[in-house]
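Shown here is one chain on its own, the form predicted on its own, set out as structure tokens.
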Amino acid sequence: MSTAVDSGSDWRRLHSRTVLVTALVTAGVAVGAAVPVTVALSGRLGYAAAVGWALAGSALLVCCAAAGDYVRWRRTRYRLGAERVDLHSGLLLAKRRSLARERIRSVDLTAHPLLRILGLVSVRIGTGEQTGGDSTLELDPVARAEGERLRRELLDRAVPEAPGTHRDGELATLDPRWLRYAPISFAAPVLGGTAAGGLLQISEWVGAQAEVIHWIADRFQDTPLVWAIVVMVAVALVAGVIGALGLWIEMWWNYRLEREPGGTLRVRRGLFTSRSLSVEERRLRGVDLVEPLGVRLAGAARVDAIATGLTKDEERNADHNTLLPAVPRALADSIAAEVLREPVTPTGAPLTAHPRAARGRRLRRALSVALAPVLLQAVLGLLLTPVLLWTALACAVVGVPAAVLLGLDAYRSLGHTLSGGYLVTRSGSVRRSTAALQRSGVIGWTVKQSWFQRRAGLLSVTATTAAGGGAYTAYDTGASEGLLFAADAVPGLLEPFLERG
């Protein structure tokens, strides 16, 4: 366990196995780097001498890393006080950081495979404020039991009894059938393209890129160019699908969503790297039902939290606010209602449709995006080569119908309404978002009307909040309808600026 620094003191140190973790991780990196270095040196020094130099360099690197981490371990200590959490660290540049306990919004536990084997976790304590590293304290690592104790004590606050009969304990657990939504996400083509690019890059590093390209060309020397392209794209997609499945399993295996007695929603997930994310219910301002196009066509959606003190962890690129992965839409609505302690989820409320003028705006935008590359290729084709005219024609045949369909779908997705204590906005086609935000969580309104919107009698109203993305917009509403929506959602906030007819 983490140990007290002095007898009778409440200061504690990180777990002493941090030095072992650093040494093992550095050894793995050293081995990976030693292989190409040995190959490179063997031609000049001979194999035995090259191995010797590589081993000596690796040993020196591991010793230096372990020594540095030992100093860090000796100089790092933390204290959980009645009012504050303190962290002192550093040798040459001493750092003393402190967070008020009442400002702490999240305590997340993460453990990669090596930490899990050694019974350790990294603890990230955050206030959720956009002040860079000053808003978080990281204890890396402590014993798992110590991490659980910190999470429990820092988030266990007395909360008033919430109305309704919604249960504590387990709200959702992993259903392996959810795995079917992984390949239809946008991750699959991205991963497929990444795999193809990675193959070419690695072959270039080892000086074999030409051989790889020639090998592929030999496979398709008797195949028409179009079919060769189709086959290569299909292979890349298959690789992307496999990658998406693996990524989903790594991220969501062992998934569990629970409500703890202290009023905290806890998400636990991860196959190799375990993650434990906590959200205080009193910081929850709503939910966002997110439906990427592929997932939506399959009748599924995921649930994100709209909460204060939750921000994207850009350093780790983790989805900190996702409460539920893509699941059948009915289940997503049910879990959203459970999370909000509502009998029926506001994200399922009937929405007010937007004027037809909004449809024209979306069609024009979609067509402009589709026709821009067509026009560019056509101009270049007239100036340079007729081949570009044919590619422009192909892009137009494929892109224009797709743009029309996406534009119409984007218009159908528009909507807004008030449902009990929530305002609901929906927008988007490729990524449709239905946000249900507590009306009490709105701190301001922004009304925008461009010259084109004025001609069409439209405007966009944005609810500003301290939670989630910070702003939720009803795009291209009717001018009067949008203002009345904002005025009714938060009575008194917009009234001084309205002139009712």
Contents of the next structure:
Amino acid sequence: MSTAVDSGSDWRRLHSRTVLVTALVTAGVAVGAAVPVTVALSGRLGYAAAVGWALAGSALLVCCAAAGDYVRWRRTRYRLGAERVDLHSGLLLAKRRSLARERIRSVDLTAHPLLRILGLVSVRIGTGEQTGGDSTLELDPVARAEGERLRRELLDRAVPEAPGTHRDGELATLDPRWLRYAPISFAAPVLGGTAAGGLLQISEWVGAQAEVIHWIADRFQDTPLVWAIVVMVAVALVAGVIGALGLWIEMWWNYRLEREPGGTLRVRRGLFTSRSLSVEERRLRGVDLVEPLGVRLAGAARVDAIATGLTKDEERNADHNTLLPAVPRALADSIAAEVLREPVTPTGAPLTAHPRAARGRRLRRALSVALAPVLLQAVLGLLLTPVLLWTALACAVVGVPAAVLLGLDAYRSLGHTLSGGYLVTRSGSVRRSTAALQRSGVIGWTVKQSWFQRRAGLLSVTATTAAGGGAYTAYDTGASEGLLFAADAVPGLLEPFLERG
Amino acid sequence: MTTGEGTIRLRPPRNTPAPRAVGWWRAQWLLLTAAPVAVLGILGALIAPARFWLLMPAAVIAAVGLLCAVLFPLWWFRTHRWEVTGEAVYVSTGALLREWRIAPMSRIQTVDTVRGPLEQLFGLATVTVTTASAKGAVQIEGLTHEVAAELAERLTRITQDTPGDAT
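Which structure goes with the form predicted together with the partner chain, now that we have seen the form predicted on its own?
Next comes the full complex, this chain leading.
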């Protein structure tokens, strides 16, 4: 904190190697574009001329990009003041952005492999605002040591030490055995499908799609169609599993979760691209224990932070707020307790089950999702071709039991309770989420009741919050019981609007 | 649900929207219905072979839309209520899907008054109260201009007096 005043009002520049980075990245793009262009041109101009043109074009492109980045570097300055952080940038339109230091909530460092080789990082400084794009400052790139300095100075505040015996320092480090949960995530089938689609797409670009399909057809000449499909699906799945493992290693290698003095939780991870995400504990409002179906069946769970002001690129970077990847459930519980500075995690508290009427609603919903395609195929089958009737039957045979199982499981997952200073809600089957939200972090209530829910004596209670997803819902609670739960969670807020009959 | 001693309900908030709101909701329904009906009707007039298949859905949409325009605004007028106490803003909306929203004064961040073109016509305004939650906004619809202005001013005054960063 003391150095903040010393380093007072001097303006700094981004690292000058940014020009080199831009030149190299553009050169890479140019090479990628030049190869097909050269091939295409060599037919018309002759080989030497084509290479010459491609080289000239690439050189021009690289020069332009480097020159542009040089001007950007010249025009960008930042300053760590005692009160504010300023960033001046912009070519024609000068942009000045200024953040109040006390509002800064996160400082994230990222370095892709090229930046790492050159000893650079890009820094993202965020405030707690959720609206508007003016709440983040991006310094891309600065030297690694400078990035660390920014992170330390901006987040190191003298915070009164929280009660409890919870330790500073390392809370969790990577255990390579966690790798076993990677293939059972949803990434595997998605990646497998993408690989198959990508293969066809690329072969189409080079004009060899027909050959590829022929080659595959030749391999299966003597095998029945069913086996051919089974083998192809298996191959795609294996590719997906390998892809999921690779992705997991890239994302989570070197993983460390630490609590730093001054009350900051820091996650560091990444094999090629290194990432450092810091969450100030003051803005932590709880944790979310997430169990996707496959991971849950293997007895594992993931821990997400529920914090205010996490930068809103969650769509692009879904695991921005993940504190811990899928690990055995018991470990996830103990890390969650450690993160919250509680003796035991509130996400493990026994939950109040929801009324049986909620089970009917889950089952009906799951069945209607499963039966919609069956019905559609059956109608089309009656009108057009009997083949569709058989596929409808197959869909029903597979879909209905799956829907019943998922529906029952979704009902079992429903629950809510109050545990100490936390409000806990759990829901979901394919992605079960147990969210523990600080009661003081609740900033409003939304109660919803559809006509069907009213007939069944149910309603859904939603606690709104500034953190995480913005709202955490106890679905289909008993009508009275859900309202009591909300009234107890935040004393005095709901009470004046309740009437007892 | 069993009705007994232990039954707890949310009581309706105290204030009703302006009676003119019924006309405004009705106009919204009619405009919403008129757009597809007009498109289908014009196409039906121009394309003779498909006339039946264009005009039939147009008639169905028109009938359903008219029915909604008659019924829903009356229903909404019975269920839409709002109330502002010293501690919280409390609003109930909806007919088939009832919704009650509560935002405590201490967490209110902004108070917006909006008058859309159609609302202008009916002399109405909507007051939107937002909190730091992306999903916690509370809307009070169908207020007369005077009530809306007075309410917005009162809310702004109360929230300015309340300390804290509302997260």
